[in-house]
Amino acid sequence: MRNAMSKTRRTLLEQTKLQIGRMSSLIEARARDVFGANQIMSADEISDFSVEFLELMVALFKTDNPLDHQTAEFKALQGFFSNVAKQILLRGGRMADFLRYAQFLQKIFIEALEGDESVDGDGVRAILLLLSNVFNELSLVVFESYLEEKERTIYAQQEELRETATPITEIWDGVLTLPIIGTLDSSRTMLIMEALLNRIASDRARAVVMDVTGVRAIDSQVSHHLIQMVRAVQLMGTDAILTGIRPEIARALTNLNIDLGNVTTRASLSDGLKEAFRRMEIHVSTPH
């Protein structure tokens, strides 16, 4: 068996330093055409791509065995295509183009074995396994690079997400507005009343707005979390006033017996801020 890899790894190696030149070219020549027409890779990053993958196969080539992956040769190779996959992937490539690239640098190695005499069926046979295994792996590496470029996507974009939903505004020195839009759920009542409170903490806030217009229904469950909010805000020695419930709004909330004894309400966010200014002692006024 061992004696068999080192034919098969040999053979291999002949024949990429044999034909490196060739080969070279047609890797650049594909890269040109996959990538260089949209600009994800520049023609000195394609030159630079192809030396370094035939130089990292090559030193793969020359260990005991190509197929152990803890070597520092395959890792090497592993973490080459790992970069190149997110640097392709970072500039709007797409990761079935790199794969079928992939496939293509598989094929280069085969087309150069086909002019070797040498080389019986066994002996294909074997290298068409190890190359299979080892490109298997590298495209392995590049579906979890694409993963992982996609997780950090998501992330950001749901960061993105969490900052414009809970837009709230220093509408004026202690005074600050959060209208709430759609539907409150326990994870987005704690998002928000999360940055809620720390809002009120850092502006030392005295009075909050909180506007309801664009809430669009309302059942026991977004109610409780309503509240939830107003005793947070309260709980803070900060006002808070509720605004823009609408009349179906007002009978639902009836209907399902909540409380409102203790949270001031105005009809609209013009008015909870006329409210607000009031209990700090704003007085503001129209030039004449």
Contents of the next structure:
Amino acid sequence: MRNAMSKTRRTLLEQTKLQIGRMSSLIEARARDVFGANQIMSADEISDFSVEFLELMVALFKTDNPLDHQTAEFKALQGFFSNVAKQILLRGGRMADFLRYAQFLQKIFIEALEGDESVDGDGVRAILLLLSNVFNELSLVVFESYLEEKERTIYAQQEELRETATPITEIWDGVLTLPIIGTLDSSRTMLIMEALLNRIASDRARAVVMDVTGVRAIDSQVSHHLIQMVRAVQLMGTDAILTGIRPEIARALTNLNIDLGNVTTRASLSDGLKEAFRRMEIHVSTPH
Amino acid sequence: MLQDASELGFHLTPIGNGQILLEPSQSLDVGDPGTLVVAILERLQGLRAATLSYDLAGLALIDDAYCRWLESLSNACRAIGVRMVCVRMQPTAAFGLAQTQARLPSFATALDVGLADSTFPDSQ
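Having seen the form predicted on its own, I'd like the form predicted in complex with the partner chain now, please.
Below is the entire complex, every chain and molecule, led by the chain shown above.
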């Protein structure tokens, strides 16, 4: 078994060394077709890729067991593929193209054996098994890189959504406004509360006007979240003013036995701002 | 003879106009509020305090026991004519308290020491 492996990797090593120039030309030519045309990889990068890839493959064939995924040589090859895959993705390349290209790289090694008459049927089978094992693992690496990049993109989009979902504005020195639009569920309340409380601390806000004109419907959970938010603001020592409660929301709050006794409410955002200014003794006048 | 305040886990500093700043240390044992309240009130009277600003800047979280301690000290201060205001509550502490408490605590709060005059709940 050990001898068979030794023969397999020796054959691959010899043929790769013998035909390295031809293999390199083929690898570069295909890369130019796939990645060069749409500027995903430059000519220099394609050339570097070819050289490094063949060097890593030669290093792998020199190890006692090229199928051992724990060797430094195998890990180096995995790392190399992972980096290239990420780079291609970042530049707008398609993962399917890179996977097909990886299959092509495998084919190059198989074709290199065509002229070698010393390899019998068993030898060919062993070589094919070895190559398919190595390239399957590399395809997995490429796929994992693809998933990582996708997850990173989704996370970045979620972050952006979070920021746009909590548009806290300092409308006057020490006065923050927070228009709440859409549905207020537990996770969103947490996000808004966290952002709002940190903003109060950093801006040293004296008053917060929370406008719920954009809240379409309210149930016991949402109203509970609203009250929690107001409470947290008050605990920080900041005045909380709730504005824009539409009649149907007011009726729902009454039906739900929600006590707004401790909460300052005003009809509209502008009334809320006036109340905040009044408390802070800010006088705004219009010229006549 | 008064016990040393630092041994009890707090430090009182007069900051002018009858205002006293209380800074609790890690060793403050709120499990024994009786002794602490008496010790603090004796000092406040000695300093002719009108307002006590309780500094919460060092507390990332305020649990039930600490909340009860603040309420009991606030009530005791009221009994001797001193207004207690909790200042510099951390966002994490406010977040946690708002989630866990069914009602607003009875003590007043302010963003900072200088703002202790216009505070909740007195401003409502």
